[in-house]
Each structure stands twice: as structure tokens, then as C-alpha cells.
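One chain comes next, on its own, written as C-alpha cells: the form predicted on its own.
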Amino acid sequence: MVVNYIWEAIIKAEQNGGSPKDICFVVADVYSPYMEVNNVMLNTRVVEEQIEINPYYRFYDIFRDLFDPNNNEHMELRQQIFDILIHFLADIDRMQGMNKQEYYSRFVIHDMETGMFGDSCREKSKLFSQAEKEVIAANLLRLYETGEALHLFKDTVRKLFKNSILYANQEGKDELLLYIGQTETSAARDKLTLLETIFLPLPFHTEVYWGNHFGIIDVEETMQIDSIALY
């Protein structure tokens, strides 16, 4: 994403794990009136923390008074004043620009990161990217909506980790196999103990397998010694 308003630098520094509260907005010196942010680079994807902007591109009525070359007084106070104001002009471009669906999901994003699903889910929320989070958010919607929690949490699963498989045990145990294509680490386990909190119905439990799929007979590839976990 490029950015080239004020909504978009917000989302790609969330994106990006950060906080719209860390970019600070300013009036630039020079800038293109047709265009609202003034990057040096003109194509580049870095959010900076402090945004040089034109704010006459589209809020004219609001600021035309607020940097009157003519007026030097309170320099630093009007600086202040216009960051604030800029932020919330953002805030009100990205609420007109949300579907239901998106509204909703920032609020499930909240109550995780806040504990409304408990410490444990808060404390693990931090090891997820916004993009991550935002993956989450969208499939408890529909778990909520559909309580397909097993297929939920297959789809949740193989969004976050690439090249996982999910098997169900066919001897009638409420059992999942899981294989997780990477190397097992803390983080990537605590990743995946949220998502069976949050997803998986209270009678299933999960077998997981990192690295190494467990042998499948007549399926070569899982059947490569030294490369067997066994089942």
C-alpha cells in the first residue's frame, strides 16, 4: 500500500504492529496541492513517525486559518492542536470506509487485547500481527453466527501457519491431528494454544505435530526416514 492519505498511513502503521498514537502529523513546508501526503520518497510504504501532510488537498474549510504565513504566534500549540484534529479527521475517513463486518472485528480485536477474553488470551493476542488479529476477529464473527467452530478453526489455522493439515480421528474420539509445517517454538505455540481456546468445542483435544509428519502408509511423502513422527 501507498500511501497517499492520512486513513492510509494509520492502517499501515497498524499493519505494520504499531500505534496511530505513535504518528505525529505536521503541516508540511513545501508540498504538492494535489496531493495530501508529502512523502519525500513519492512510492515509498514506510509510515514514518512524523507525517508532513497538506492539509488545504481537502480540508481547506477546517485549517485555511489555522497557518496563516502571516501569524508566527503559538506556534507549538497550533502544531498540537492540528495533530489532534488530524488523527480524528483519520479516525472519521476509516469509519466511513468500514463494512459491518470490519466495524465489528475492531471491537473483538479490542475486548482480546483488553482481556475480555481473559488474561491468557491477552497476554498470547500480543504475538499475532494486526493482519493475524485481524484474521481472527473475522472468523469468531462467523463462529458466532454459524458455530462451524471445527472448520473455523481449520480455516483460522492454515491462514496463520502456511502448510499445516488438519486431520479428524475417524475411531470416533474427539481428536484432532494437527501438522504444523515449521519448527516448534514458544511463540508459535502460544499462537496456536489461543486459537484451540477460542475455536475448539470443550470435548476436543489436539495431537500436533511440528516439523515432521507423523507416517501415512501408500503416502510417500510422509513415509521418508529420519522424517517420521510417530502416531
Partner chain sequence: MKEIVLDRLQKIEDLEQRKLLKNIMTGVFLPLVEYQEEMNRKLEERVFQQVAETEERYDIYTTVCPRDELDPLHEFLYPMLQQDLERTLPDLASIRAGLGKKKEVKLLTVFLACEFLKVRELIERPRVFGGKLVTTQGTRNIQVRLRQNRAYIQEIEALHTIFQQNGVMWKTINHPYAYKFFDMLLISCEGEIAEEEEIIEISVHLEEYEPYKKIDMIPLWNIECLTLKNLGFPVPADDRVNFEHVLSVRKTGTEHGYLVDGDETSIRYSKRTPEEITIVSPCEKSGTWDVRKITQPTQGGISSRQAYALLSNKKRKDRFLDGFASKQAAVVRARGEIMRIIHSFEAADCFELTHIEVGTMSDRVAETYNMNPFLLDAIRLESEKKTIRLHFTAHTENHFILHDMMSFLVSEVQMYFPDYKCEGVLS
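Now show me the form predicted in complex with the partner chain; what you just gave was the form predicted on its own.
No partner chains or extra molecules come along with it, only the chain itself.
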């Protein structure tokens, strides 16, 4: 996560729970002509409060006159104007990648959070992080486009529960066996319930195994004494 552009710095700060207000952009005294953000440490992983940038990397036309070396009046004013303008440009930058799909996923997340699937789902949707919500929203859109409910259920569970394995019962029963490779917590259970509600086709039901996998003959990993769940 090397910060290369001004908008990246702001998005990173927001993801770390900060506010764009706390970042202050200044013109670097010494900078590389090939980079916009001029970190003191080239590979730093933290977003500094004061970020030195090269304003001429992308915005030469805008800033070419602001910091004329022959003019040293009103330095404080010019510095603050610069900071505000960079924030404004970063805001414009952030709209660059917006397209229909991005808006759709934003709308879907909003729908979920305002109770499209009822009050209990609204409560449960608060448990997910922004990134997880985006995974759900993307698959939800795909669900209505393709109707592949079972596939998308598996896909979402796999993405949100890292060590999970899904089995389908082949005996003609509409049953799914889910092995979620983590300990059972009420938050995790609620999350899973929400996914089942949204994606699982009506006749299906699930058997969930949390910490321990059920034993499968001939698969050595699942046959450890004291850690076998029964099916």
C-alpha cells in the first residue's frame, strides 16, 4: 500500500478511521519529477499528517504561478490555499472511477442498511466491514442478473469466511454442509444467517460446523481424535 496519488492518501486515511481534514498537503522543497506524493520514506505504510507533494506532476497548469520563487509575500495564505485546492482536486479525483456498477453497489449497500430485507437483516448488516459489504453487494447484483443463487451463496461464504469449505449433499436432499474454519461467535453466526437469508434458495437448508470438521474416512486431516464433529 504505497501511496502514489493524493486521492490515495485521503482514501487510506479514511479507511484507517481518520478524516480528510487531518491531512495537510504541502509543496515539497525537494521532490522527484516522476512522483506526485513525495514521502520521506519511500515505502512507508502509514499515512502522515503532513504530506509533501509535487504539484507539477499532474497539475502543472493549475499551480505553475502559485509558488513563483521570486514571490515571497503571503506565504501562509498561499500555503493554505494550496492545501485546500489539493483537497478539492482529490475530491474530483475520487469521482474518476465511478461507473454504473460502482453506483449500483453503493445503492445496494444503502438498501441493505435501510431495511430492504427487514429489520433483523438491517441489524445484521452492521456487522460487516465496508469491504465485506461490497462483496455482498456485488454478488447480490449478480444474483439478480444471473439467478445462480447456490453458486453465489458459496462464493460469498468463501470470500467472507476464509477457511470455510462447502459440501452439497448428493443424496437428493436439499442440504448444504458448511464447515466454517473458525470458532463460533454470535457475530459470525449472525453474519452467516444474513448470507443464508439473502442467497440460499428456498428449499435448501444448511448444517453448519464451526471449529471442528466432520470426519471423512480416508481424509486424514479430518480424522484427528478429539476434533471430529459428527454428521
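Take the two forms, superpose them, and find the largest set of C-alpha atoms that agree within 1.5 Å; that set is the rigid core. Computed from a predicted structure; not experimentally measured. Positions refer to the first chain, counted from 1.
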Checklist entry - Taking the rigid core as the frame, does residue 91 move its C-alpha by 2 Å or more between the two forms? => result yes
Next on the checklist: After a rigid core superposition, would you say the CA of residue 187 moves by 2 angstroms or more between the two forms, or not?
Outcome noted: no
